[in-house]
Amino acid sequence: MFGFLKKKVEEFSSAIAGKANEKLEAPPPPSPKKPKKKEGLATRIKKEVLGSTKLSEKEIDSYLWDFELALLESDVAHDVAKELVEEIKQNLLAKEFKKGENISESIESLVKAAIRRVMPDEGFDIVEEVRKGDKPFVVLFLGPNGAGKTTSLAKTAHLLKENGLSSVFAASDTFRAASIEQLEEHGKALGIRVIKHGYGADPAAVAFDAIDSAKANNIDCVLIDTAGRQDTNKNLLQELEKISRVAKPHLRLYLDEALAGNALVERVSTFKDSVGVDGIILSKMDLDVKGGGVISVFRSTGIPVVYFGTGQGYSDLEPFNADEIMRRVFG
C-alpha cells in the first residue's frame, strides 16, 4: 500500500541528508580577519566546535521542488503538497545537523509528521451513529459508476449485523442493468429484507416506501442503494437531490475508489456542493500504491474518510485511522 509514496519520501530523505554530510565533512573555510558577518562566524564555530550545520534556503529549494513535483506524482491534491512542502522547508530550515546522527531517518520523520498532520484522527463511527441516532436511522450511499457502491452498502449492513443493528435495503438504484438483482443477492445471503419497485421506477419512492418497511417492522436502519452518477451529470445529480430531499437521510457516505486519486477531491467536492457529503468510504484500499488522494481529501473537503475497503468479503471494511494508515505506509 502506498509504496510509491514511500519511496518518493525516502528519496527526498536521502537527498537532503546527503547535503546535510556533505557541509559537515568539508573542510572549513579559512578564518577571515574580519568576518563581514557575525551570523557566518556562528556558524562556522558551530561546525568546527560543535560538529553541526544547517541548510540554507537556497540549498534546499532545488530538493523541495523535486519533492513537490513527486506528492504530485503520488496524486496529492496541488494545495495540499504545496501546504506540505512549506511546512517542510521551515522544519529544515530550523534544524540543526549534527556529527553522528542518522540524518537521513531524522528528515524522513520530519517528513512523515508533516504528513501526518494533515490527516483527521479517525472518522466517526457508523455503529454508534445508528445507536445513538433516530429510528428508522436513514444512511444513503452515492457515489460515480463502478466504484463498488453496493458492494459497501452489503459490508455496512454486515457490520451493523455484527452489532445487533437491523437494516433494510432500499433498491434504489433503478437504471443499472442487474443492479436490484445484485442488491437481492447481497440480501440474500445477509438475511436482510430488500424493497424493490421495477427498473425505471422513481428511486425516490423506492427511499420513501423503503424508510415506511423499516418504520412498520422496527428496523434500526434504512440503507439506500442509488445509481452511479458522474460528477459531471447535473440531470443525474438532481434526481440525487430528489432522492435526498425524500429521504432526509441522517448520513450521506460517497464511495470511490481509493485509485480514483487527484480526481477524489474534484469529485467529493461537486457531490458535497450538489447533495451534500458527511462521510466518504474508499474501496480498494488494499491496491493504491500512490496514495495521495486518501492523505489529502479531507484537508481539501474538510469531510473525513471512515472506512476503507480491502477486499471482497463482508468483513473487508476497516475504520479509517490515521496512524494505522502511516503505519502501513511507513512501518
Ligand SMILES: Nc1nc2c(ncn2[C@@H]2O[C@H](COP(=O)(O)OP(=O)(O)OP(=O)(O)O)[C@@H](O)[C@H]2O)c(=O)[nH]1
Given for the second form:
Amino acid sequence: MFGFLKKKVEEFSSAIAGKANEKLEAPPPPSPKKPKKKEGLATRIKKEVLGSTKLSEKEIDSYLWDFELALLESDVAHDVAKELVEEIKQNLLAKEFKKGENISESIESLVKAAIRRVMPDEGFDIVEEVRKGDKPFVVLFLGPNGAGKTTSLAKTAHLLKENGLSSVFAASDTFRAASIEQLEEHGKALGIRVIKHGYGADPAAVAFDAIDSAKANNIDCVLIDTAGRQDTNKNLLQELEKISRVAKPHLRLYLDEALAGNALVERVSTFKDSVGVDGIILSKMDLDVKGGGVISVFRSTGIPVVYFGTGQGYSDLEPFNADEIMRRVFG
Ligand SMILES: Nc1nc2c(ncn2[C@@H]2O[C@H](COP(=O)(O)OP(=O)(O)OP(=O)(O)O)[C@@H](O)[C@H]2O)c(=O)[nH]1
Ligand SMILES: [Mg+2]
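Having gone through the form predicted alone, I am curious about the other one (the form predicted together with the ligand); can you provide its structure?
Zooming out: every chain and molecule, the one shown earlier first.
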C-alpha cells in the first residue's frame, strides 16, 4: 500500500541530493587575484574542509516539476500538490547542504514533514460524540454507490455496542434491490433492530420512524442507511437533503473508497454543498490505495477523515491518525 508515493519521495530526494553533492564535489572557482579582505579561519575551514553549498531555483525546478506530477499520480488533490511543492521548494532554497551530511535523508525528512503538516492529527471519536450528544444521537450515512455505506454503518454499530451504546438501523435505502435484506442481515448478526417500510417508500419517513422508535425504546443512536447516489445527480441529492431536513442528523458521515483518488475531493465537496458533511469515512484501505486522497482530502475540503474501513469484518474500522498514515506511507 502507498508504495508509489514512498518510491517517488525517495527518487526526488536522491535526485536533489545528487545535484547538491555534484556541487559540493566540484572544484572551487578560481580565486580572484587579490582578495579584498583576508578570510577568517572559520570561513576558510567551512569552505575548504567541511564544504557547504546551496541550490538555486534553476537547479531544482525540473525535479520539483516531476515531483508535483508524482504527487498528482498518487492522487494528491491538485491544490494540495501545488502547496506542498511550493513549501518544499522554499525549504530547499533556504537549506545549506554540507559535505559529509546524509543529504538524501535530510531532504526526505523535509518532504515528509511537509506532507505530515497538511493532515490534522486526528479525526474525532464517534463514541465520544454519541456519549456526550443528544439521545437519540442521529447519524446519516451518505455517499456514492457501492462506497461501503452499509458495511461501515454496521461497523459503527459494532463499535458503539462494544462501548455500551445501543443503536437502531433505519432502512432508508428503499431504492437498491436487496438493500433492506442486507441491512437486516447486519441487524441479525449484531442484535440490532431494523426499522423498515419497504422498497419505494419515502426514505425520510423511514428515518423519522426509526428516531421515534429509538425515543420510545431509550436507544442511544439511530444509524440511517441511504441509497448510493452520484454527486452529479441533482434529484437524488435533493432527496438526501429531504432526509436530512426530516431526520436532523447530529452527524452526517460521507462514505467513499480510499481508492477514489483525486475525484474524492470534488465528490465530497458536492455532497458538502448540498446536504452538508461533518466527517468522512474512507473504506477499502486494505486494498491497493495510492494514498494521496487520504493525505489531501482534509486540506482541500476542511472535513476531517474520521475512520478507515480496513476489511469486511465488523471490527475492521480504524480511527484516523496522521502519524499512523505516515507510518503506512513511509514506514
Ligand atoms: N475490502 C473491503 N471491502 C469493503 C470495505 N467496506 C465495504 N466493502 C465491500 O464493498 C462492497 C460494497 O459495500 P456496501 O457497504 O454494500 O456499500 P454501499 O455504499 O452501501 O453500497 P450501495 O448501498 O449499493 O450504494 C461490499 O462487498 C463490502 O463488503 C472495506 O473496508 N474493505
Ligand atoms: Mg448500501
